[in-house]
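Below sits a lone chain in C-alpha cells, taken as the form predicted on its own.
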Amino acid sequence: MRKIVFFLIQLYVLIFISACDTNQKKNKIPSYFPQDKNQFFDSVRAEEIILGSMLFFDKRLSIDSSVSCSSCHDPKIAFTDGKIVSDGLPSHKSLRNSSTLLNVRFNPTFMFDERAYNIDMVSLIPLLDTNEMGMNWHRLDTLFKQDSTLTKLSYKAYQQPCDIRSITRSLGAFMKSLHFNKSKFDDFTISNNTIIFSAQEIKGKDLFFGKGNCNSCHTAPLFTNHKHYNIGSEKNGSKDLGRMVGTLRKEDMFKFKTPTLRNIEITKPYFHNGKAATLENALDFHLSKDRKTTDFDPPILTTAERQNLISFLKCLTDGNYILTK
C-alpha cells in the first residue's frame, strides 16, 4: 500500500514540477523585484527542487506519518490550507494560520514572530514542533536511509545520504522555486497601461498607495515590508504573545509580522489567528476604531472607499491562482 501511495506522490510532483518548471521559464523575475532579497536563487540547481518537492508531500516527515508539508501549504489555494489555524497532528493544532510560500525566497525573515532567518532552515520549526509534526532530530537525520528513491536523489542533489541536512537544504530548495508574478498588478507595473484596471480597481489603487497609507506597511512589489507591528489583534492576556516569542523584549509583545497581500484573494481566513473569515471582515477589522496602538493609526474610509479597495486587492491574485467561480 505503501509503495502505490508513494508512486501516486511521485506523479503528482512530477506533474507539479513540470508546471513550476514551465512557469519560471516564462516567468522570470521582473526587474521591479527586489534583487538583493532573492535568497540565492541563482545557486539552486533542479536536482535541489525536486528532491526538496518529494519531501514537501511526504507525510513520513511527521511522527506517525499523518501530515505532511503540503498539508498546511496546499499548492491549489497558494500553499495555505484555508483553515482558521492549521491542524497539526491528530488532536493538535498550530498555534496560527497557515502563511502562502509563493515568493517567500524573497523574505529575509520568516515566521509571524521571526523564529527562523534562513530558508534552508525554516522547515525544522514544524517538522520538531510536538504540536505540528512532532519529529525528533535523531529520527529525521536517520528517517530515510533505507528509502532507494529518495538516496539517489539526495546523492544527485548533494553527494550525500538523505539526512537532515539534504531534507531541510532540498525543502528550502522547493520553497525558493515558487516564484510567480502573474497578477492584474503585474501586468500594471510593466506596461503602466491603467487601461488596465476597472474604474473601481483604479480607486482603490489610488486608495492603497494614497488615503489609505497601505502601501507603507504592504509595500509592493511584494505587498510587506517584512517588518512586526501591534494592530491590536491581540489583547492583554493572550496566550500568543508575537515576536517577544522570540525577543524575550516586552516592547515586542503582540507584534506580528506584516503579512503579504499576494493573492489575498485566496489565502482566507486572515490574520495570524485567522480570526477574519473574509476580506471584508479582515478590511473591517483593520480598520475599526480601536485599533489604533502605537503601532498603527488606521484610516477612515466610507464604505464606497473599502469596496473599492477590495477591488484592487484582488488584482494581486496570480493569474496562476485564479479561483473558479
Ligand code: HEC
Contents of the next structure:
Amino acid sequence: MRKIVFFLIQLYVLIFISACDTNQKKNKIPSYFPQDKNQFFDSVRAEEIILGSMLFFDKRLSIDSSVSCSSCHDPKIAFTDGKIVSDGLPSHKSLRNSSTLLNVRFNPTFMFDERAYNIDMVSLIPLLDTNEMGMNWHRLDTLFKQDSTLTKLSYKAYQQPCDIRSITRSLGAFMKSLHFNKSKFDDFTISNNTIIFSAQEIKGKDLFFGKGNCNSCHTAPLFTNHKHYNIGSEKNGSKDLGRMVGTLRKEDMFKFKTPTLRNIEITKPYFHNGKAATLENALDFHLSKDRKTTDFDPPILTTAERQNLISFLKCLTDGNYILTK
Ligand code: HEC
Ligand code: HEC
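Now show me the form predicted together with heme C (HEC); what you just gave was the form predicted on its own.
The next block holds the full complex; its first chain is the one shown before.
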C-alpha cells in the first residue's frame, strides 16, 4: 500500500515538474522585474529542483507522516491552503495564515515577522515547528539516507546522501523555481496598451497608483516593497507582536510584512491572522478609519471605488498558473 502511495506521489511530482519546467523555459524573468538576484537564481540546477519538488509533497517529512509542505502550500491555490490559520499536525494549528510561495525567490526576508533571511534554510522553520511538522535535527539528518530513490536524486544534485543539507537546499531550489508573471497586468506592462483592461479595471488601476496610494507599499511589479508596517491589524493586548518577534525591537510591535498582491484573488482568507474572508472584507478592514496608525493613514474611498480597486486586483491573477486549469 505504502509503495502504491509513494508511486502515485512520484507520478504527480513528475507531471508537476514537467509543467514547471515548460513554464520556466518560456518564462524568463521579464526586464521589469528586479534583476539583481538573477545570477544567484540562474545557478539553480534542474537536479536540485527535482529533489526539492519530491520532498515538498512528501508527508514523511513530518513526525507522524501526516503533513507535507504542500498540505499548507497547495499548488492549486497559489501555494496557500485556504484556511484562516493553517492546520498542522493532528489537533495542532499554525499561528498564522499560510503565505503564497509564488515569486518568494525575490523576498529579502521571510515570514510575516522577518524571522528568516535565507531561502536555502527557511524550510527548517516549519520542519522543526512543533505545531507544523514536529521533526528534529537527528531524524531529518537520517530520514532518507536509506531511501534509494531520494539517495539517487541527492547524489545527482549534491554528490552526497539525502541528509538535512540536501533537504533544505533542494527545497530552497524548488521554491526559487516558482516564478510566475503572466497576468493581465503583465500583458499591460509589456504592451503599455490600456485596451487590455475594462473601464472598471482602468479606474481601479488609477486608484491603486494614485489616490489609493496602494503602490507605495504594494509596489509593482511584485506588488510588495518587502517592508513591514503596522496597519492596525493587531491592537494592544494581542498576542501576535509581529516583526518584534523577529527583531525584538519595541518599535516593531504589530508590524507585519507587506504581502504581495499577485494572485490575491486566489489566496483568501487575508492578513496574517486570516481575519478577512473576501477581498471586499479585506479592503473594508484595511481602509476603516479605526486602522489609522503612525505607519498608515487609510485613504477615504467610496464603495464604488473599492469595487474598482478589486477589479484591478483581479488583473494580478496569473493566467498561466499551473494546475489551476
Ligand atoms: C502546517 C502548515 C505549514 C506547513 C506544513 C508548511 N508551512 Fe510554510 N508557512 C505556513 C504559514 C502559516 C506561513 C506564514 C508563517 C509566518 O509568517 O509566521 C508559512 C510561510 C512560509 C514561507 C515564508 C513565505 C514568505 O513570503 O515570507 C516559506 C518560504 C515557507 N512557508 C515554506 C515552507 C516549506 C518549504 C515547507 C515544508 C518544509 C512548509 N513551508 C511547510 C504554513 C506551513
Ligand atoms: C503602509 C503600507 C500599506 C499601504 C499604503 C497599503 N497596504 Fe495593503 N497591506 C499592508 C500590510 C503590512 C498588509 C499585511 C498586514 C497583516 O497581515 O496584518 C497589507 C495587506 C493587504 C491585503 C491582504 C493581503 C493578504 O494576502 O493577506 C490586501 C488585499 C491589501 N493590503 C490591499 C491594499 C490596497 C488595495 C491598498 C490601497 C488602497 C493598500 N493595501 C495599501 C500594507 C499596506
